[in-house]
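The chain below stands alone and is given in structure tokens; this is the form predicted alone.
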Amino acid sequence: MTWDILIRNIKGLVQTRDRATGPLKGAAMAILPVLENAYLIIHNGIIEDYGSMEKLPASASAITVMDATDRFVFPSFVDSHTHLIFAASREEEFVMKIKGATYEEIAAKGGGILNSAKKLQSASEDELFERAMSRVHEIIRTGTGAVEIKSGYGLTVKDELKMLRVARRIGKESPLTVKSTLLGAHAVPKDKTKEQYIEMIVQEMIPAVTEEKLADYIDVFCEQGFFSQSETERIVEEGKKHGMKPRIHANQLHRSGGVQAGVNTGALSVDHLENIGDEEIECLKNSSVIPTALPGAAFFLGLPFPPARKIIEAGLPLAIASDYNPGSAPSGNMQLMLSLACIKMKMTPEEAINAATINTAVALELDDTHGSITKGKIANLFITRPMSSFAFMPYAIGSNCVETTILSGKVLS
């Protein structure tokens, strides 16, 4: 038999798992499979065959063959919290944080969340997609071959629905896997009180997504000044009576009762977590919820990081994502937050591997697909340039270790 693409002489070809394992909690979390020596086969999108290469059988052949010698190939990233959409950057905000003008004085001056939804709705949806497919080739080129996409830019039913409907647009044209939230609960827009916003997202704004299946999930900033514990669980249980998955913006600025909000909705994934204690980790030992720290988010806006040796050592499963989004992260780069997690989380290169592969896949309900090198997996992967290790890539920090990236079994570069 011809295969499709016969990978050869693969000097570590990591994150090799025989089946879906669920998200990797505590010390599981510093194992990392990696094979040496290895060749992988795809064939029809597909993760065929991989193994040691002297039991690569010698009649093998395919119509692409490749050769990895001293390099390694991985799994690509799966990126399970991002803002992809938007209109324009922020960099004057960036000019300003730097003058030493805080989060909120930013806001009272127009800025913030509300300054692009400003800019978002006066964009088309035709040219909020050609603008993200600029960030979708980006992210592309750096490992990602997965995502989740939020709206929250858009804060009227009709901005909202041009959102979600691009982030499903993405997911037809181009070469990612794409999953999509409706975040309308991002903040309060000018024309209205908390109170009239949260009932057009109850009563008009979930519903018409729900109408379009524009949205996998549902996610709310639970924050201070934004929306509270009780306001989150209200918005997120009406989601799920609409088919919607819970995932939550928590303890990002405060103790905002996020988390508690997560595991009492029995949300996929409570992302953010700069801000949380010893009650919050214990809340989420008694449930299925998987942390994500954010550390690019932490890092642009000089946060603490979000502890994540102590919720490794309380047996929890952590995952990271980038958050990419035009005010507080404005970097998809994957690669970038493995070196972050890994220098300023004190996670070890295994770990920080393992909570954007698996963990994240699992959090995107993507696990039996995607996150590790597994028989009978899509063909997302990635093959590196010449690296020494594969602790190379963290450490090598803002340097692109990606040589060819294949997504869906076609090669992309």
Ligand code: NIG
Second form
Amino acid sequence: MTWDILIRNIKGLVQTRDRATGPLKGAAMAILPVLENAYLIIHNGIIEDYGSMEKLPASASAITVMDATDRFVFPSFVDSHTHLIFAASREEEFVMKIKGATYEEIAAKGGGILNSAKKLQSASEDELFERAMSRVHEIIRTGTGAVEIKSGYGLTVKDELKMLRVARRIGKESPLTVKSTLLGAHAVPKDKTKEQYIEMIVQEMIPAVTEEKLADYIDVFCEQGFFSQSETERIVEEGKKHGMKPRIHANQLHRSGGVQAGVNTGALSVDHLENIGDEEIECLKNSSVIPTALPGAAFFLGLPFPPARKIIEAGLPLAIASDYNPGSAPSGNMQLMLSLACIKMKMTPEEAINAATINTAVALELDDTHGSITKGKIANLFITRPMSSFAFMPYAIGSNCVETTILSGKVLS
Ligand code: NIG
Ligand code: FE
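Switching from the form predicted alone: structure of the form predicted together with this ligand?
Starting with the chain above, the whole complex follows.
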């Protein structure tokens, strides 16, 4: 038998697991299986086999043989929360923030989400696609293999559909696995009252998105000054009726009731969590909702970081995603998210890697095919540059440890 790809002499094959049910929780998050001195075989885009080098059959041959001496192999990151389709960056707001303005003050001055919406509304689908694809290539180079992409900078039916069509096109034309989320309720557009806009989301936007089968999930920015807990619940319940499961922007700036909304509506995840207390942690204990930290956003906005240790010590799972967006998290680099998780949230490298691979795969309902080195899963993985241990990756802040990316069994770089 001649296989497609054989990777030999892998110093550490990270995250080797059998298929499991559900996310890793509590103490289990500290366990990261790593097979030393390993080989890995890829065939027809799938992980065919792996094992210790001593067990590699002498007769094994492959069309492409790669040597990973001194290098680690990781499953590609699964980034379960991004807004990577946008028309323009917002560094002018970044400068305002440096000079002391808060996120809310910037929004009140016509910046923020409404600023991105204005720019997106005047961009064509092709322009948006092209701009988003440069970000897609960037995150592939830093190790991401699957990504969730939200709408939310359209804020009209036409423009939300435009964003979701771009997301679908990224899924078809790039090597990334893409899941899409309708985030019509990201902010209230200037020409409508909140009540009018919610009616439009419910009566027009959700049915139009369903008609074209453009979104897997529905999300709401549950936050003071944006959408309340009860408005969030109403919108996501409508989405559920149309087959879109909820995932919620919860507790970023205030104790907004977002976590409770997520638990009450059976959301897949509640994301952000910079402002949670014991009450929210208790509430999560009685649910299967996956708490998700977005350390890039907390870092960029100078917010408190989500209480990762408390969450894990409560026996809960924790996932980590980038929140890649132009306003509050302008990086989709999941290696940087690992560094922030370790440094600012006191997660161990093992916990952070689990949070950004298998737990995000569960949060995106991709754990059958993504998130670990498992026989039969899609061959989405990367080979690092020479490293002394897997902890080097979060330690080496700001550098790219990814040397070679393989997505769906194809070597990309
Ligand atoms: O996840 N919090 C709401 N939405 C984004 C930020 C949006 C923006 O400022 O453009 C977030 O942080
Ligand atoms: Fe977000």
